[in-house]
Structure formats: structure tokens, C-alpha cells
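Taking the form predicted on its own, here's one chain by itself in C-alpha cells.
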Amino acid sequence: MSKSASNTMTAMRVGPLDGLLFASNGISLTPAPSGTRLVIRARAEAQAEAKKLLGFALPTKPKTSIIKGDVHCLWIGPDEFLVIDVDGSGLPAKFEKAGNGKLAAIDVSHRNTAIIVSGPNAVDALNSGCPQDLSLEAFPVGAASRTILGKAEMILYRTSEAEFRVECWRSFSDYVWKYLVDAVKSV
């Protein structure tokens, strides 16, 4: 908690990885910034009222992503989509106004936490533990996939030719970074 200018007390998001930060043999690990995740569940036919509430159109191909500004959308799924936006972004209660039966959209803000694994050998470390193919030509810039590393449920978005972010529920954050960790001195 911290005391703002009129000295009341106000609570402050407290990410489960804040303060980690490991960098070995081309690969860097570090927690993402928090922000707003929502998850939509939207059927063709609600996919129009998706896109007047977000400002562009959902993803309409399996492993892929549209980001615009801040927002950055991915397929998960024939029906299923992860929105992530800087935190304190006004996505859930807009959806919430909305009140739209055609579509759900849920606030997972809380539920979420990601790693960003950067470097020449990013690659490497996620291999260690993920079966996709993570090549440029399979999995190009762009690319959005719910998969495992390790035991955990994860969902991976490659950001750039050599960095990736890496989703996953706070509850198996430990696992999943100390998993990154263990890959990263081995490679």
C-alpha cells in the first residue's frame, strides 16, 4: 500500500516475478509490465460487435496476431481471443457497457502474468521444453499459440525475430520462469 497526496491508503498490483531479472548465454528473462488481459470468446457472428469495441478486427487465422497502438489481440482459438493492454486500461468495463449477449469477454488481469524471453538464443530455451517448432519460417513474428513449456500451460507470442512473450497463470509463474532459468543455463 501507499499513501497518496490526500493520505489515504491505495492498493498497488504486486506481480508475482516483480524484481526478477536473469540474463546468461544470449537469452535474457524479465517479467512483463502488468496490464489489462481480456480474454473473448466471440463466434463469427459476434465478431463485428468485437471489432466496434476494440477499433479493428479480430484475428480470423489460427496462430496469429493484430495489434494496434497498445492492444495487441491473438488467436487462441476458433472462437477465443487474448487482448492484452497497458494496465489500467478501460477494455473490461467497455465490454462490461456494452453488455453484448453475442460475445464474452472476461478480465483476466489478475489471473495472468508473463515473461519476456529475449536474445539471439531465446529459441533455444523455450525448445527446451515447448514441441512446437519455433523456427522464423513456422513460427514467424507475429505468431500467437496456446502450448505447454515444461508441466505448464502457457501462451507464447513471438514479438520479435528474437523475442518472445511468454503468458501463464501467476500460480504457475515460479514454475515457468525457474523452468526458463534451468533452460537458459543449459543452452
Given for the second form:
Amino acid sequence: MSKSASNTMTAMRVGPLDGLLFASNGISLTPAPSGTRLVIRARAEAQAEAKKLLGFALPTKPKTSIIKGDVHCLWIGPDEFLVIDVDGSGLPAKFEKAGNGKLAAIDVSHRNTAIIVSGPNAVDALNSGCPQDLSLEAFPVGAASRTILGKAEMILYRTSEAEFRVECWRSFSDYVWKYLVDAVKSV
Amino acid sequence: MLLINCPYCEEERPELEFRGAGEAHIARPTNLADISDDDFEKFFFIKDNDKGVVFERWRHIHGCGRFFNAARHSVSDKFIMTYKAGVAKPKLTKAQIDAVKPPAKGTPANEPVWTIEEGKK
Ligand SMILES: [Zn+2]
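Next up, can you give the form predicted together with the partner chain of this protein, since the form predicted on its own came first?
After this comes the whole thing, all chains and molecules, with the earlier chain placed first.
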């Protein structure tokens, strides 16, 4: 907390993994900067409204994502999408006015936290706890999927050939971080 | 690891992402408050538990989150097919069932590898 000139207090948000960093065996683990996140639940009949609010259409193919600027929209299920604005702009505000009863948008910005796993051996570290095929053929750049890492659930998102974003619940992040550190050490 | 085809994700995924959810195609009574305790017991607790081909509900809980149905052999544990929730119970062909049958008795894969009597020897 810091005291501003006008004698008011400003609270600073601290992420659960802030200040941590780990690199070994050609892999680095970095907590992602805080962004905004929305879970959108929209069946086929509500996807047009989501498109209007989002500015682009939701992905329709399983395990894919659509990127527009800083906004990444991930297919999670046939009516479930995770929207991440890595820059943290006004996404939730836009959706606050949405309310025809067919579309649900839940702000999960601070329920989730994310770890960037990068390096040529990133797949090996992730595969020590994730049973999915992460080869480029099965999990290409842009692929996104809810899956597991050890005993924790995560959303895995491939942002480049050698970089993944691991989205997990804030309360799981301590476990996920330590799991990944261990995995990186033993690659 | 067992691979299960999720009809919503349209691909095979590792079993760790799934959870079984009991028998499929059980019609919920429309007059639940009126039926007798015996009928409720039959609907709610008594399952077929067949040895052979079974129809089950599964949930891709650590994936897309959807419930779906599967036809599977309860002895060999092999899946015949999976299909979306709400789709009618599929009619299976003899060839489909034969493909998942466990080996006949007397073939090594169906026999225990170690018995107590053998252990005593
Ligand atoms: Zn699925």
C-alpha cells in the first residue's frame, strides 16, 4: 500500500506467484502478468450476441482458439469459452450489460492465475503431469484444452511452438508451480 | 492408458480426464411423487449391472465438461462406441460386439497369472 498525494490509500493487487521465477534444462517458468478473464457460456442461439460484444466470433472447433489483438478466446466445451485479455482492458464491463438470459459471462480474472512455460523442452516438462499428446501434430500452435497436470486441473494453451500458457485456479497455483519446477528439474 | 473418444471434443483423450457416471438410458419417472417406494427403489437403486455389453454415462470432466454415453464390454473393458447425450440407444451389430469380447477361457489373457495354489508350490 502506498499513500497518494490526496491522502487516499491505493491497494495493490498481488498475484499468488508474484516474484517467482525458475529456469533450468532449457525451460523457463514465469508467472503471467495479471490480465482479465471471462468464462462465457453460450449455446448456439446465444453465440451471435457473444460475437457482438466480443467483436469477433467464438471458436467452433474443439481444442482451438481465436486471437484478436490482446484478446484470446479459447474453446473449452461446445458452449463454454475462456476469454483472456492479456492486457487487462474493459472486457468484463462490456459483458455486464449483456443480459438476454441466454448468455452468461463470469469474470474469473482473479480466480485463475497463469504460468508461462517456455523453451524447447517445454513439452517434456508438461508431459510429466499431463497425459495429452502435445506433439505439434496433435496440439499445434493455438491449441487450447482443459486437462490435468498431476492432480490439478488446468487449461493448457499453446502460444508458440516452444511456449505454453498454463491457466490454473489461484488456489491450485502453489501445487502447479512446484509440480512444474520438479518436472523441469528432471527433464 | 485407456483412451476414450469424446464425441464433443471429437478425438481420443486419456482416461484421466474422464469420470464414469453410471448406467445410461434410464428414464426418470414423470410422476416421481406418486410412485411407490418399491418402484422408486427400482428406478433409483437397482441397476442392470450386466456381464457383457453395457450402456454407460461418462463425463469428460477435466476436458469439455460434457456428459455423453458409451457402449462398452464390462469384462474386456473395451469401448464399442461413444455418442452424444440425447442420442437414441444405438443398435449394435454382432461384428461390433465380437470385436470387444474378451478372449475365451483357456487363453492366457483371460486367466489369472498367479493363483494361491500355485503360490504354495
Ligand atoms: Zn470432451
